[in-house]
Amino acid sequence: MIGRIGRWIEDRAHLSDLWRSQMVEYKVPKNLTFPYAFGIMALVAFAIQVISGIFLTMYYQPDVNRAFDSVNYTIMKEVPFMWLIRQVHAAGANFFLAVVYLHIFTGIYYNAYKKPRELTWIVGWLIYFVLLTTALTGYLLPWGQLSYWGMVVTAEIPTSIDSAPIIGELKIGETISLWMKGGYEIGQITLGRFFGLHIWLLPLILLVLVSLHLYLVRAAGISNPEGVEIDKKKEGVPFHPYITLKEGAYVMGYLAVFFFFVFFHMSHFLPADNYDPADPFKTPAHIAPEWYLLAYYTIFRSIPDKFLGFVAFNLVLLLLLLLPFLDFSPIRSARKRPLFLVMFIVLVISSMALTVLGTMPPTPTNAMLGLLFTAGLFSFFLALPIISLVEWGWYKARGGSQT
């Protein structure tokens, strides 16, 4: 019966052809390596995100005189195994950023984002800025003392476009935050509108996005590790079983680690402060963002001018966005660039920097190290067109040769 069922099926949806297609005959490169997997398991974090995500819908009540409970009883206590879904999905909100993190410095430091994956990686970068606004979204659901007050400072970040001589009249700042929180405070209609934006638009935009970037990345193909192109009838390994083997034993992996994290070190992803309900009347001690926005808060509180902080590290997601029109060199990956490689260090450097100095006290000694790394975090990206200069003189001296 089951066999007539897969037979009649197959006869209509020709699945054994689109495996074939996609999988078996489908060539990559045969020395991919481990920060590959990477795309892959942002794709299983994902996936986790969303399974997490609508079992806890069932039971939040998007309501500031219930939504604490919602999570901290109803969901924590009361419904069984509950309590693991919401950690699962706790856990998976920062694992699935820090594999994104990953994800993208792989695909600069193996120059993933030259002709013809241009393309892949605008829609990339999309993906990265819905997910962080997700994120956003996401962290003032429970209703805590930090989500609260974080969103509070988040909302306020806009008014510095005020402060700008000739633009701050039209009040550009001030509207936006007003459209933020849906008045003059964060109540009832912020927590609605956030609510809707979490569980349905963008995690509707994330999938169309993902499902496309997917779709660029098998067009495209995958980047070689060494910067050159196979052909794709005569050289690689079939994508299945070679790369299907391999990173599914990466993300069996990432699993064991992440479920780790989940059942004995939740701390980390649930800070003791959110256990308190939000208070208008009671300012926390220190608000910081979550550490996947700390770099870009450490741009912004580190300039003195508040409307340049804001251009800083807005300019500094153009300035990824616009990663490959700026690198223009025909040489591709890290490897075979050594300009490239000592500013790509300076890059992470620089990012890891910023993001351990948005964890300490605002003090002139720290914002002077803030400006210092986001001068290092900038001279990256103006580096780019120099070194690509450079490199076209040395490809052309060399005949044409990337070695």
The other form holds:
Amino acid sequence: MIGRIGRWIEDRAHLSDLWRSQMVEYKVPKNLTFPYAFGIMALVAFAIQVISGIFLTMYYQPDVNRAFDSVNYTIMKEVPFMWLIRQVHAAGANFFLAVVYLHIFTGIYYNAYKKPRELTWIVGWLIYFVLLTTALTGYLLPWGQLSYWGMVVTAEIPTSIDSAPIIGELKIGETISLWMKGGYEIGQITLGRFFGLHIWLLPLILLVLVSLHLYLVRAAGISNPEGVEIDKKKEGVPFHPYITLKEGAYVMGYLAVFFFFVFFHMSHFLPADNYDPADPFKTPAHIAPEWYLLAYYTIFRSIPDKFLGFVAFNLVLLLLLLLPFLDFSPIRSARKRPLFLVMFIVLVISSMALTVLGTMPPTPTNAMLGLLFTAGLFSFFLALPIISLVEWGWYKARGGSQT
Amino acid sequence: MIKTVFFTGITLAFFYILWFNNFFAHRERYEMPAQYVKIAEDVKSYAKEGKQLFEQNCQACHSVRYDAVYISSVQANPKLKTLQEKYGKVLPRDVYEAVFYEDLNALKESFGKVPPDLSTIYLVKGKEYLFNFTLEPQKVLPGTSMPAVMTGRPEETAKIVAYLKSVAEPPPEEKSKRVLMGVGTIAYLVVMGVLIWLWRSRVLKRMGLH
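Any chance you could show the form predicted in complex with the partner chain after that form predicted alone?
What follows is the whole complex; the chain from before opens it.
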């Protein structure tokens, strides 16, 4: 019976043809390394967020008087298994961002942003940016002390534009800040619009962008750790079963680690201070953004001038977007580029150090260290055109060969 | 090889600091004698007694809404029952605060603020803080308007902490169920991963792709 239904559908939809052409005849390099699996892990993380998020909307109430109780009583204590869904969603957000960061750094390491993949990189950057906004809006929803005061601090950041010389007069920053909050303070209007953005608009945008990203990955083919483009007819291995099973096994490992956190180590993803209901009259002792924003935050607060700080951390985002054009070397992949490898290590260490510094109190020493690593971060981007020029020289001297 | 070790190591160290043990971040620590820790953690034996002690010593000022424990004057008000029939035992906060505005406001006038609801306080502060604060509020939070009601009664204080723990955390049986679920889920995923890997080796051998 089931077989007959299957055949009936098959005769009409030709799904096995689709499978064969898209999964089996699609050839990829044989030497893909472990970090290439971060892409599929990010996709899995996205699916987990969507599914768990839909369940959460069934009980969550976007109302300043009830949001906290709907999360901490209805979801965490009253409805069976909703505690699990919430823990999955909260840990899932952190894992999603962690995996996306690892995916970005992998892309940088293997120079996967180079021709013909610039557009894939740009769409990926948009995903990253929208993802940060999604995380930020979601963080307000439980309406705890950290949710509330984290947003108070975040909504203040754009006002630093107003301390600039001439453009400050226009009060652009204040306008942005008001627009974020929907008024002069964070209240029902803020919660309502953040809820709408978090559950509808931003996920839909993400869905479109992720589809586009996947299409572009397909269109350009997967890059290669050695930095060479393979002849896909002769050298590649079939995507299924070669890669599907390999990365399928990795995904199981990823999920095992993920569920370890979900069941046994939620103290970082559901921090203690956020079990305290939001209170506009009580400022908590430590307010800092979530870890995935801390590097930007440290750059912002280490630079003594507010406007310059604002410009600096936005410049990092911009430089990241422009990466494919800053690095115009004909040679690809850090495996083939010793100078690039050195600067990549500078980038990794600087961004990690900036993140960790963000968790520390803003003492003068920490501000100095912050400046030092900010310089490290920028030196990566600024070194790229120079390295590219040098490598063009080597490339020509070798008569146009990669190695 | 050396690069793989380096990048893996630095990434793991980074997430260890962020997600497990940030030895750079500042944390307040409070002392609590071991015999009282034992009492505060033993929800099964002491939560019930703790609740009675809470009713005697704290309920005049504090509610524990998630356990349907409201401040004494509200608890004595016949309106409470009617409202609970309509909204359930745990009243929505806005309803509670609007209907019993007078009672809450009377507390606010005496103490400068409405004493906080203690439903989730255990998760926020932890047992050491609660124990020390309740025993000697002025020592932990100088200038606080909370009176010292438990002076010289550390054992009873620990029992109240056990009660607050029982409200904030899932009950012990539920907790062990969750542990079992977690172990089961993780074991399933690991086994599946290994099976996929083994199956892949066989498929690849057959295809001559090894």
